[in-house]
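As structure tokens, one chain now follows by itself in the form predicted on its own.
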Amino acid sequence: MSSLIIDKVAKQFAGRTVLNDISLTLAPGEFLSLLGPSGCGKTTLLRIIAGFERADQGSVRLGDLDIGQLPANRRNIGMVFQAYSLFPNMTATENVRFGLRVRKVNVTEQQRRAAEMLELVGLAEHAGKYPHQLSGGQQQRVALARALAIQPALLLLDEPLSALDAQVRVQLREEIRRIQRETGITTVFVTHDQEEALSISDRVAVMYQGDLVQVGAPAEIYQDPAHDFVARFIGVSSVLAGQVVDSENGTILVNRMRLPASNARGIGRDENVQVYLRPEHVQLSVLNGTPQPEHTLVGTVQERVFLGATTRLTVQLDNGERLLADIPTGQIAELDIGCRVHAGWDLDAARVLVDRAS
């Protein structure tokens, strides 16, 4: 297991900057995802550090050596592609023990680590196939069979999954975290799909517009987003505008209302804010005449979309904002559509990041 260390990396095309002073460390056997819309630098990122891109400055260490210099061929990386990029000639057995071949690998220990390699990928009684007898899914666990063939010191896993189904999508992500717990080996997955990057990752590095704008456990990015892009991108949340009155005790205004957020606490008096809400944290209850609950807003509920065991209400806030809300779908018989309604949350559950556009 060797450590990645990439230090403030940077990187134009044509004079437009598409990496920004990336400095990232994994730990030994860490499994990290880069995530991030197209275009935001993930995929030039995974290039520079397999050797296919050079930096423009910064460097890329793997364990103990530099490998910023080195050709791609010499780097001791395994890489697996969007595309599975298998020899269409070659069977599943020919395919894996290809690298082996390169690299002047014996004949009899290119069939022990190629049949080792197909039996940890679940693919041993397809060996003697050739890619078209195999389903997509299949290929790309060849492909990854290859890739670890080698004993890579670190893995690249550029979008492995997006040319899949969805139903295949989910066995096979799981498949290579387990793989990759298995075998120990220091990981790096590029994806844009969250579920993906929260679902089997130890850590997420979310990436815009060619910064690395946070980096931490998939609980930590996807409960306290520490930047809006991550806020917006990561879930599903409300935005709701308002502005700090008291930063001392953490009170913004909202709607006109004064409402109590703990994390609004050192963010400056009279400065505009977005409050962030997950829709599974809105409580909503009938407005029947009765006194207004404190620290609610009021609304009327505009949309209900049925998700199975929740059911996801839309609420047009008097002041003309939306709300989600995911309420237990058994209970929203009195929520229906055109319901006029109390919506509040508990005080930690808010967001609350400054408006960097005001």
Given for the second form:
Amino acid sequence: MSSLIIDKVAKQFAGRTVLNDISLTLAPGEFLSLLGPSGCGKTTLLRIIAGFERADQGSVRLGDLDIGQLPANRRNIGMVFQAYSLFPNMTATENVRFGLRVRKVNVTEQQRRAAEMLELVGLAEHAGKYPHQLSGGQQQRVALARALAIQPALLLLDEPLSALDAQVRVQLREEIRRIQRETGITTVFVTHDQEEALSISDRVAVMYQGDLVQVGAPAEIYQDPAHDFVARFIGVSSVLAGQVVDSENGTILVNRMRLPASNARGIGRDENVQVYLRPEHVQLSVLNGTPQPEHTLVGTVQERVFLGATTRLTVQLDNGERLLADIPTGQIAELDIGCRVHAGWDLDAARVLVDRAS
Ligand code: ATP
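Which structure goes with the form predicted together with adenosine-5'-triphosphate (ATP), now that we have seen the form predicted on its own?
Below is the whole assembly, all chains and molecules, this chain first.
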């Protein structure tokens, strides 16, 4: 098991910065996802680690070895790409043996290891089949077996599930995680799918426009986004404009009402902020001609979308902003479209970030 240390890696293409001073360390055996929208630089970073691209600055170390100057085939890295990367004229076994043959491993050992790897990915009985005789998911399992057969120090996966349909994607991502745990191999998994990244990783590294904006455990990324991009990109949030009025107790002003936000502690008084609220943290009650309770916002239910156990309500606040609230479906009877409601949340529910545009 090896650590991976990426230190201040930078890359430009034609004078445009694609990677900006990226530093990231993976512990031996760690599974980390690089997550971000298309064009943020994930693949470029992966290609620099793999040796298909040279960094303009910075270093990449695998265990004790500085691999920055080594050609790709000397880095001892296994890689799985999006799809269609198998040799079409070779059987599953021959595909898996390929890397071993190149490394001049003896034939008996090639056969033994190919059989072991195909067993690991659950394809032992398909060993003699050609890629066109296998489903997309099975082909990616062969690609994974091929990458692991060389017993690499690091596994790189570049959107390996993106060409597969939804059900197979979920099955295979769980399978990849199982196999990674069994082999204990340090792994970097590139994806633009947040659910995928959050569900299988030890840690998630979120990239945005060439920057690494946050690295953390999935729950931390979801519950405590450190950057407005992360707050918008991960999960669903409503965003309201606010102002800090009490940075000691954590009180913000939203639409002229005082609302609780422990997260505002430490942010300067009068600072303009963006308030991010997860729909599951918003509480709604019908405003029955009664005065508006303290620490709430008032609005009108505009839309209801049935999600199963919960129903998502869109509330148009009186200042024109929109707030989403997930309410247990059994409790929505009174909350009809057009109904006047007041909305509130607990002290720890709102995530407050300084509004850098203001
Ligand atoms: P995607 O998920 O779409 O592959 P990504 O996050 O992996 O996106 P990259 O493929 O790393 O992003 O690309 C980052 C930026 O660098 C993009 O704007 C891309 O157009 C540009 N880029 C990538 N490779 C090259 C190249 N060889 N020459 C010029 N520009 C490139």
